[in-house]
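One chain comes next, on its own, written out as structure tokens in the form predicted on its own.
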Amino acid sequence: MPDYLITWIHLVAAITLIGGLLFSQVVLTPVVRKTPSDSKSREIIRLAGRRFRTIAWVSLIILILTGAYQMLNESGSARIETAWGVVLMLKLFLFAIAFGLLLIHDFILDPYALSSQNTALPASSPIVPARADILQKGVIVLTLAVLLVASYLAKI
């Protein structure tokens, strides 16, 4: 396969994570939380969650492959002991961490996996958890200073 093909691989992979980790946190849990609290605005946001995390983690999955593919391919040792390599473990320091968070959003936290009779909760309590929106807010600025680190290695 092209190598062109395998970065627009990545970038798209790239794309859909952080742009739906966007759209959740900029528009949807917004909108929601507008709505009054009842089973249906929790069920969208449920719904919504569990549909992204499957789209979430798939497109993880292609950014470490595809990742890997161009590190194995393009890098080589000389080039790992180079500035551009500090730039390199950088990157992969800040995905490792976002990776992590991510982790523990979806599978510790899971603030999508409410059942049927939670829906019923008090119209006070948040449609999303505390927790799970930080998280959620930190995998974000990760993953933006990912893109930063990597435009930034781009031009080594």
Ligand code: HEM
Contents of the next structure:
Amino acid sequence: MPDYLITWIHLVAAITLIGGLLFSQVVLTPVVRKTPSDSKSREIIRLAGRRFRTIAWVSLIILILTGAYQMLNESGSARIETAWGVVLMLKLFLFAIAFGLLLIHDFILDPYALSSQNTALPASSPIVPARADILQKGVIVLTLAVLLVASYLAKI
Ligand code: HEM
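Could you output the structure for the form predicted together with the named molecule, given that the previous block was the form predicted on its own?
Below, the chain from earlier opens the complete complex, with every other chain and molecule after it.
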């Protein structure tokens, strides 16, 4: 497969992941919070969250595979020994933290589990648990930082 297609797939996966996370934070959750029906709101967040979780992890796997391919392409070259290689390591470090936070968010806190739709929850309890919300915000900030470092990387 030509290199430009691998880069294109890498970029589509990055757009899907970051775009979906941003959509969830700045569109879906605020709109659902304003809807009057509490049980329906919780169900929409739960179903949307579960659906996006699959999309997010497929995107992450594609990012790792296409990123590793691009790295292997450079492994024999002197480029990896320059500032480019150091900045790439910074990008991978930030990515690893984002990956870890998303892992905790999706599989340990698991805010979209069936039990999160518990109708016995008091109406005052938040639609998205505060800890999960903070983690998701952290993942957004970190993936945007990865994008910033990647843009810099493309120019050196
Ligand atoms: C949120 C995660 C990620 C985002 C947003 C991201 C974004 C980008 C962007 C925008 C580019 C620039 C394409 C270009 O102009 O050439 C790029 C290139 C690249 N990415 Fe990623 N990436 C992510 C994850 C990864 C991972 C996990 C790896 C390694 C396993 C990786 C390795 C690379 C490599 C080696 C390049 C080529 C850099 C170059 O040739 O200058 N990326 N990435």
